[in-house]
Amino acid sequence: MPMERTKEMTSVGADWDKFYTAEISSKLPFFSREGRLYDCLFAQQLTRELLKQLFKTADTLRAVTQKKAGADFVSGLLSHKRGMLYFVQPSTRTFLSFLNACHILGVKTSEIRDTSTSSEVKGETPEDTVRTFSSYVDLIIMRHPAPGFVEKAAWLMNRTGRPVPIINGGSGKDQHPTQALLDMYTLYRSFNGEPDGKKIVMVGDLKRGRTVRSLSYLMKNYKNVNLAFVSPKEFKMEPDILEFLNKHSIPYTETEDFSSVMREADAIYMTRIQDEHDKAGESKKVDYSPYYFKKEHLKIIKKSCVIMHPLPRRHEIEPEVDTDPRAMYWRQERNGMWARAALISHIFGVDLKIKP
């Protein structure tokens, strides 16, 4: 890293508390270098132009790796890099898609999925644990239950003499930028292009669902998108997201009546109840059944409507819906691997080498 950049990193945001509470827009340059993302922490970092580039790279990766020669070429692009998957919150899809995204590009991986196996049980701080990783790897992918911790880790690393990129694989209830990336990639492929002019309905526990929060942030990149938030009153979308939408003049409606918006939806994004965030068993007091998508609803929605879900699901989508061609959640799951591989290739600057 050039000396000038090192000085800049140590002088910007010297006080973590002040940095953390600053507007996200003012922080973004701190996590970028040479016109590229360095750390991927917030959905707000994903511009329309960048999303389009990443989607193109993901599509190309899917195509060229179908043949051995192409897969061997791609797996050599980052074979000199090592990555750490630090997932101290339960995960199946995010962990496996990142793991396989690394493997597609040739990144050698290590993992910690339980802090009881690390020196944190000896009293080491999580911050020191992350700094330890940087002694051995070139990329850290993190999933952590504490809001803001992934950002703090990136902030700390960028102020050291040996920073490494950090990707947010899910942080508390606040951000899940790569889920938003793969969700938008799914919409992009489903609509054969940008989702301009589409109505997107988000259903369920919106208050505590970081996937719908992050996807909402991406709507500022598109024209004439209309959102409908469907939830029980106890789990309405948080005010900060509504303020963001108002600021960017993105129209939205809120309702407890799923049927009132179902017919006009171009995409329906279902979510489960997030009872792992309960403090006193409050989820059990809410009747969640009105926010289920049932087989009978397939006759009501548009023939072109797509049904999405970040998974895992419980009862909010009946299994009988799975065979309908509009059910995109299994494809959405697979899209995550390609979208994340595209992101990693972008961060390391090898995406331009991936050609049809």
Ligand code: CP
The other form holds:
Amino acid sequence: MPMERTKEMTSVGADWDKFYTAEISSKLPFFSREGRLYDCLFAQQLTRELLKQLFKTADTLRAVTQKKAGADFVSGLLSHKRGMLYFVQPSTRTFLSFLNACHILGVKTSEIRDTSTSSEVKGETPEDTVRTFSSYVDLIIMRHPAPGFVEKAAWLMNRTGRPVPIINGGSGKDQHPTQALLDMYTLYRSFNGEPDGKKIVMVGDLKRGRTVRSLSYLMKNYKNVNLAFVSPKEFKMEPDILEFLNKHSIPYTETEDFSSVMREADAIYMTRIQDEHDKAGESKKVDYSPYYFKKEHLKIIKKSCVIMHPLPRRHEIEPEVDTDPRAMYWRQERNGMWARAALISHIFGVDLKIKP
Ligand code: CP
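Since we've got the form predicted alone here, give me the form predicted together with this ligand too.
In what comes next, the whole complex appears, and the chain from above leads the way.
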């Protein structure tokens, strides 16, 4: 892939602190090449048109790979590429789905999942560590606990002579764009199209949940979507997301009362308490029990309502709900692998070769 340095890259991207605090719209060209995503860092990069294209690719991938000939063809598309999975924050789904997405496309993979096994224990900075990966691989997929670090890594990489694309697999409390991608893919498949006119209810620790933040950003792409945020008062959605919704004229309501919005929901998106972000055990003081989807609620919600959860779950959905056809969370996991394979194929420009 040609790595031409665009005018935007040099003018916007000279100073990290200025760059980091700049309007997101001014940064986007820095992370794109030739009309394609190069780095996937923010949900705001995912437009309606791009999402539709990625969903089409994901659908085609899952169909053609059912047969050996199709799977062999697809696994040859990127067999000349190598990818690094740098996941220094725990993960099951994002890690495994990206790993398998790479394998579907033939990308050979290496991984670091713990900084204690890398030269960071000898004092190497995370920035130098990421730069080192680019000596060996053509793609870096990373999950990092520090907000903004994935973006900084992409910014740094784009200023070197050997940039490689970076995909954000979850950064701090702020963003999880590929979770938003697979969540929207799940809604798209469930609704047989875009979620225009739908009511989407997000439930739980909305303050510290990066999945609900990233999914909220995607709503700008759709018409007449209505959001309801259900949370304990301690974990309400952050003002920056509410400002974003206001700016894009997306209506939302906030409540602590889950039962008040259940009946009218077209999708219910449950989330767990994010107590890994506690500073002094504050989660223990919050009564999270009302933010629990029980078997008895299946009688109340619409017949067409989909129940989602980014997982892992603790006590947000009663396991008896799992067998109801409206429970989408296990399919949601699997959708992640296909959506992420579609994204990687897009970044490397081979998506148009994937045909039914
Ligand atoms: N949904 C999600 O990000 O799951 P993991 O933390 O297991 O990757």
